[in-house]
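In the block that follows, a single chain appears as structure tokens, in the form predicted alone.
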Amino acid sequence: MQIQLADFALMMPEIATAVLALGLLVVGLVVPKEQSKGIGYLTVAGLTGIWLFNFLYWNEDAALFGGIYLVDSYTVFFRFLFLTAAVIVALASRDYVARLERNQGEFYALLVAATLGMMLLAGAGDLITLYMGLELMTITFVILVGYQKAEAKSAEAGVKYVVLGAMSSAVLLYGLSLVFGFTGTTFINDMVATLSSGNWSPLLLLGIVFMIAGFGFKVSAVPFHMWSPDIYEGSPTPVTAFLAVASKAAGLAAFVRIFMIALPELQAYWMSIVIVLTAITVVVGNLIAIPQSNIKRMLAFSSVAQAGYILFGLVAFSSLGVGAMLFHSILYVFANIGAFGVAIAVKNATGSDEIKDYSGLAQTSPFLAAVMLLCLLSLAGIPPVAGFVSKFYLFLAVIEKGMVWLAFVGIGMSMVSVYYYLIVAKAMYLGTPKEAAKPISVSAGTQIALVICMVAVILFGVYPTPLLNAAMEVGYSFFPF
């Protein structure tokens, strides 16, 4: 393997990424406390840089380092979605940070290093720097999860993460390595000549199981999302926003990159299995989120069955399927970190989750409660706002397939997620605050994340097409059947 320096070139937004997460650990350590605040824009300043100079990729299509790392369009998109997500969240972390006694420099330093874990994940052209990626991120969650280890919730959270997530790994890494026996190659663009064959062993498929289980874990789908409601619960509110969010779309983004790329001639023994999923997770997740009173929770649930809805793309299995899948994450992206900053100002100014303690929030501090009540209609996929467009193209996608039945699961569901949403709604636009109630005040950084968040999903809500196009693009020029 020849190594160019137009490989390093190509991979600079990630190695920029890792600059970053290094240079503020150093600048945490040497910066005291009371100059720490500079911690956070710097981290905005450094990933808003990166997000920008990624741009310059988006017509590349090329394997880095004799295939081990693809930088094509579908990398780049997922570079944007994770770094847009990885901004919001440092912006709407800063109050959060702020009152931490110490650690506030590595907090950002493992925030960043979870986004290149993600970008190596969706990048990864072969199954060792899959996992490379995936460990880095997970690692670097497991310290966030449990960064409040004073406090039982979290540090019961940080132990479940790491049993959980440790399991989870060990089984997919277990399926990698029967397809790479199988297969005698860890490359995926490699692995379809030989899948072409027909002669396939029992072992190859029950790597393929195992490597749903793993995948199906990192996305939260059922039965696999039993870590989600106790370890959002427990995390600091701005961990549970980024895990929700990017950790999810990089899980499925190695998913749909090598079931589709290396696995479309085993299609017809995998993919009942994910329709299957896909269906329960979608029901079980709108279900359970009925009942919950903690908001945390009740967005936990909320966030296993969108989880499902963007299986809808893999289940299609088409260009289209792609293309809304990557419009309904990034749209995601927007609605469910607006929905935790909100989580984030009210937990501060409370020290409650709890769905009754946002009684007249809308009186209060109209504003977050305008920001809630998008965000969450944009969940549920009530037009105007975003979710109702991407939603529509994932039902499409999956109604040329000719699985309408499953499209109208989706529909059906949606409207059971109305009635939960609603159900915050109605506590903050009539309910009556508590007599001691003030307004909550927020940080100019919380306020600015909070405002892009409603802003996008009002503005792709009412004009779609140029994230639209964009996202169909990388479909196609991915998937191109």
Second form
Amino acid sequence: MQIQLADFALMMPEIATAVLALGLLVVGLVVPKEQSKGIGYLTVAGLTGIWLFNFLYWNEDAALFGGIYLVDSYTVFFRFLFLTAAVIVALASRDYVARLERNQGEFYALLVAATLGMMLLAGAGDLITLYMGLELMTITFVILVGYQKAEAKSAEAGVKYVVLGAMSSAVLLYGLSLVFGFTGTTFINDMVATLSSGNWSPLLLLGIVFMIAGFGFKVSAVPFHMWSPDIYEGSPTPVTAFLAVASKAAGLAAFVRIFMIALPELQAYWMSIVIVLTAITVVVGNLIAIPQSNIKRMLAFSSVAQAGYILFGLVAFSSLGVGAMLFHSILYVFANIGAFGVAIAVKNATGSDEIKDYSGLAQTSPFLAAVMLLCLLSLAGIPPVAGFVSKFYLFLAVIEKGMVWLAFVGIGMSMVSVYYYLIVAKAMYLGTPKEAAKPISVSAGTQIALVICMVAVILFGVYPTPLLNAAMEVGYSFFPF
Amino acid sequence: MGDFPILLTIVLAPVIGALVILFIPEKDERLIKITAAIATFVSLVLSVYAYLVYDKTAGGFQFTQDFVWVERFGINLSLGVDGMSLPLVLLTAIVIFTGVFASWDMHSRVKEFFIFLLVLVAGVFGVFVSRDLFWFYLFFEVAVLPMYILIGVWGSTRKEYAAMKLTLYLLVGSAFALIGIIALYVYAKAQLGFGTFDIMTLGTVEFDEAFQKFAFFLMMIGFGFLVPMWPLHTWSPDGHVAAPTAVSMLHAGVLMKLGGYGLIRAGVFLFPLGAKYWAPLIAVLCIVNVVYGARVAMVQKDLKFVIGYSSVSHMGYVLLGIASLNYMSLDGAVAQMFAHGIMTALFFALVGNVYHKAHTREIAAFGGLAHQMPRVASGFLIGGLASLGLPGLNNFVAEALIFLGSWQVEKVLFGWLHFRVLSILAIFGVVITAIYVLRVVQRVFFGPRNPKWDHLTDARGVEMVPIVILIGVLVLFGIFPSLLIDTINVGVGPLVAKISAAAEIGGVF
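The form predicted alone done, now the form predicted in complex with the partner chain:
What follows is the entire complex, opening with the chain shown before.
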């Protein structure tokens, strides 16, 4: 394997992220607790810097270190997605971190480390790098999920995530090893060549099934979604926001890369599984979200359903599908983190995650209510906010493949989802505030995060063209069929 | 006015009004209402101007404007109105302008109310001026959510239930329409070689028979929810009753017309074969609308429910006009949408006035109200006479055209049910209408003076604005129907040409 210096240049965003994570760890030890506010700002500044830096790589298409790492527009797009999510979450977690007794600095370091893991996952060109990124992400999340170890729910969530996360990683790894065993290569781009012979062993198919199960867990597709509500509910809310959005997108990035690039020949075998998975994910996620009375659990199930919608892009198996999927994922980042951001603010003020305690929010804190409403509408896919446009393309992609029934399921379930999103809107707008309710004050950081989400959700709903074009270009260059 | 973007301004004026209101302090209610009135007045003036300037000899879409939106998928924000949509734009402008005045006595959370109301109406305007199906759908959905909050917060009588029911029904309906639109796009793309949502370009594509049947069915269900077509109608009386006055006016007056308009534009125009195939089903269901709606209206105890069910009944005529698929009947269908919109807005404005002062809408509680409220009583009587199709008022013209048009259809359904039987049944609906309308007028407004209601004051000041304007429009277009029909004719022309060009096929029955 030839290692060239230029390869490191192309990996600069990843390297910078790693440096940032380690640097924050050190800074966290040095800085006294009273001044820990600065760590948050440092994180945001560092991540924003990397985010801007990433623009330099937009037109790259290179395989580094002999192909173990790929920097193509797909990788770059996902870098943007993870960094955006990390910046907004870092901004919104300011209030939460300030109330921690200890380990304030490490929180941000772990957040950045998880981001690094996701970036590696999206850019991985071989199975080993992929698994490394996956583990980096999963293990940091284990710590983040159980961050409030004194709190029973958080600790429980942490343990659950260890057990289930390790289990799913093992299943995935087994699948990867079977695929490696059959193809004789760990390089994703080289697999097509060995697979085109058409002489497939049943073990290969078994490996594919294991991979679907492993990735299904990471993106929380039904029936591998059982972990998500408990863990989402138990985790600190900023972590939940990050987990629900970015880790899901990361799993998806690897899922799509392996299946569309390495295994198109076996489409006939895995596609039927993925179609069924997608359909039941959308249906079950939306139906179970209806009776939830806790906002985090409701958003957890809604994010299960969203994973189903994003998988429409894989089902469509076309460049339009990939483009629509990328577009939907990034809009989902804004909408979901915006909704969680409001949940963080409300939880900090009232100590409750129950939907009924949102009663009258529109009168006490009209800004928070408006952000929540717009983000939920975006998740539901109601125009003029952004979610509609991206769902439209996902449906377009599957209908183009002749799967009108799947579009029916998707659109029908979107309408079902409106019901449970409206329950929150109903509490906020139709309910009356409690006697003692005061306007909820949120820190500047959270406010900025919420404004970013709200503006993005409205702007890309009314004028999605630039972002949509970017996503579609990535889609076409990634999968030109 | 050259290149002045008339239609864009009509859509954006309410949005700008809403943005301005966002920055007006909550307690300055008067200023908020005046802002809303100005914003809607701008739309009204421009709609009237467009209506008068529209060149009937040239026909087609006029005042067109195109903004490239997503070039890759052929989505443009293309605006334009033709003879069919222009009257409906005018209708929307009249109803919302009068609706703002009908909400003048609103005092709770005024700021939010007008913001949502103006966003809602911007969506409705948008639907009527879009030439692009994507935007047509998008604007329609924009109108749905504000409706939920408007009814849920400021409504009455089981408002939360009604608001949720209405929202879900409308969204389920729109889901069908959305699938239809996407399928249409994909199909047309294969034929044309490029993707487009432009309705005129799509109109040139020859869709095969199977696809037309499928797509028209989706549109029929989708827009059928909105019209509302029996048995998809149950959201509408509940919604009308629960909604606050201005929203009821807009809702019954305009929103239901989106269904009829969508059915004609995205259904009959694009899929004439499909329309011919499904027309018998629509024809049968619309008679249920007419007769059942009227019959149910007869036994209602709540004034608003009477009007709610009368809307179901009257929209049946619109469906009959569409199902008959000829020049006269389609003219009548569009005219009926306009006429019914004005009339029902008038009813809701008056009922809102009475309810606001008396705090009840129970018919049995009233009697002799004409003594205390002579102006409201006369307004209601005129509306009632329009409702039962009295010549000289706008509705007569529309209904007459529909009946004449449907009489010309020489189809026989199920092998024995002559289409003319349906016409006769529809005309019979007018008789039932006369019964329930006159009964309500008599029980509420006539009879001996009831001292219990002596404290009620008659409509006056701003309250008279909606009453005068709406009655004025009813009478004006009633006496000079050509003002309305000539414009509609221009729009219906190309549609009828497409219908007659399509092959004759047997209906579903």
